[in-house]
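In the form predicted alone, a lone chain appears below as structure tokens.
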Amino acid sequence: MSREPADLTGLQQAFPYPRSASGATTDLASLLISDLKKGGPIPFADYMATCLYHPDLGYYARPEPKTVSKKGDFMTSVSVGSVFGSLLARRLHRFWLANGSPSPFTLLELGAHDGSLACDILDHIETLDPAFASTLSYLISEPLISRQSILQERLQDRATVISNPSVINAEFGAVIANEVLDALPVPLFLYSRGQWHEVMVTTANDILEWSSRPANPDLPDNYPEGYVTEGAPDFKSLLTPLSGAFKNALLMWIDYGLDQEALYHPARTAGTLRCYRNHRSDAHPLDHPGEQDLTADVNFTAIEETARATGLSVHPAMNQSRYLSYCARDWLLAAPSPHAVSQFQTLIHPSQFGNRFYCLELTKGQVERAFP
């Protein structure tokens, strides 16, 4: 393999944003400067990790800013209101019903943020079907441990909060995964002077910049220069402890993406990593290190794939305005208030969310899935 150094340029222009004077002031960057000074430059995916994942400074475990909301960095199916929750109480209803109600029925949800979603679906099974709601075991797994108290406060003894699923060994039950596979840490990728290159991130007078190493992902090599794109993230250590906690389960994963020949089309130069702050997307990743979002495109042809070699079947994956329309046929039926029904169309509408994401159903063991 070549050691000629890559042209950068590619970087500049995938992330033309001008840099912001402070954008390597704040307390996480300190720290990781300090860090790539001792050890030298590191991954563009440990970064990524440091910045949405460091216990302390990371974006997601800032206890008081509000990051998903209107007055927030972003907005989720969440936070347009109850609707989002309550249709997907119906789905695992459905679910339940046609598996021969079993109890107890265990439901884990990753990502939870600050407890919404988990609230809407329990407010929903409570009154939808108390049986459902007798056996139901609520478990959210959050491995930092600011966010921890701050659900287990929220809800109680509606929940139990776990820091991760291997202590789960459940007979029957499901899994909830909205919008977690975005904010997976991902390898970033510049094609250069006829070779790839793993994009690094260090330091220079004390500011953050980007730097590079030789690399062999399995990706095509004829992709024009100055070429960026993400690798798919570590999907097989999510999985396989899923995988393992239930022998009969339905696993319930909600985001946007691509498939793999989308992702990778040659005319996608700049990839899709994006940072999210305000509700703008127009900042530089290297800035504001813990105190904006970063999220890239779901590769879904990755996780399925990585889905059957854990032992899971895979089911096609559609857009989330014809999985709700599904899940909604009966509650539509029963004329919901104007206000829901606006909830619902938001949840659907293409300009909206319903084209932009796509909702992927896996399942364990012999189990009836009772979908459409």
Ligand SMILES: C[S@@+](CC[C@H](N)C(=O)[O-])C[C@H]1O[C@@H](n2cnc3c(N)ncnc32)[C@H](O)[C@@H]1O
Given for the second form:
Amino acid sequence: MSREPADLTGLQQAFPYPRSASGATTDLASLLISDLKKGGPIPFADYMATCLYHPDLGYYARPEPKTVSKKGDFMTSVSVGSVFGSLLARRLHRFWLANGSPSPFTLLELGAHDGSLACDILDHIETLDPAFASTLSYLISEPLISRQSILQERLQDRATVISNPSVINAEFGAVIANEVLDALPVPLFLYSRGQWHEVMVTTANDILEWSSRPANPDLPDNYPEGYVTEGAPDFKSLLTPLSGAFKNALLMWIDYGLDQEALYHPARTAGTLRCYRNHRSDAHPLDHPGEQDLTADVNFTAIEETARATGLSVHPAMNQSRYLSYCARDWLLAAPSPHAVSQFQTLIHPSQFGNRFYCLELTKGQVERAFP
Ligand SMILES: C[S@@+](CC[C@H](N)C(=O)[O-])C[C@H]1O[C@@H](n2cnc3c(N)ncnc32)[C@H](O)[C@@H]1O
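Output block for the form predicted together with the named molecule, input the form predicted alone:
The complete assembly is shown below, putting the previous chain first.
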């Protein structure tokens, strides 16, 4: 492989300057700069992992629940209101009934953030079918210790918070993860001077800067000079313990994303990595470390391939509009309130959550999927 260094102009075009003048002044920036001075450049994926998951200063370790909400940095379907959780509860109920009402039924939520979705699902199941509620063991897997205590305090004895799904050994159950895949650290790549380079983060003059090293990712060749894109996160480390935790299960993933062909289209010259702060997505990835969200669209082709390799069955992903409309059939017939219908419309509207978000179902073992 040629050792000619990359021309980093493509990165400046993908994430335009000027950067914020105060960009590198967060506590986490000072820590990163000090570590980079001692240890040298780090891959972008490691930088992203630190920004999001540093145990004290990471974006998701921050105690305030306002990051994901109407008043925070971005909204999810959960922040629209309780209807999202109600419809997922109905989906789970259907799966439970179709499989002979197994008891106990272990429901594992990943990345529950402030616990709102768990409360919405549990509340709805309790009114929908007390028999289902009585079989339910609700678990939340959350890697950040600070967030674990926030969750346990909110959920009390309605759920048990664990740090890792590998402690689970369940006969029957389900996994639910809303906007977790888009929060996994991704490697960043730059195509320059006829070869791929992995994007690294370094420091110069006491601010964070880009650098690069030659790389050989599993990506096609012959892209335009300066093409920037991201690789898939480590889906294998995520799915392997989940697959091992259940003998029979339904796994539901809801997220924004696209397939590999669209992600790596030559016209998508800047990939999908972006930052969210106060509902704006124009910040620079090297600014405000720990104080802004960093996220990338989910590569659904990659997660499907990893799922198959992990022994899971893959069912066709569908957009949230179609998926929730199937889940909502009986609910709509029961004449919900205008306020609830308005939430439903937001969740399925093409310009809001309906078209950008996809629901991917995976199954493990001998189960009746019961969908649609
Ligand atoms: C965007 S937030 C999720 C938002 C929330 N589910 C909602 O719908 O409002 C991403 C969450 O995923 C969590 N997370 C990241 N990696 C995880 C993993 N491997 N297992 C479980 N949770 C994870 C983060 O700590 C963070 O709380």
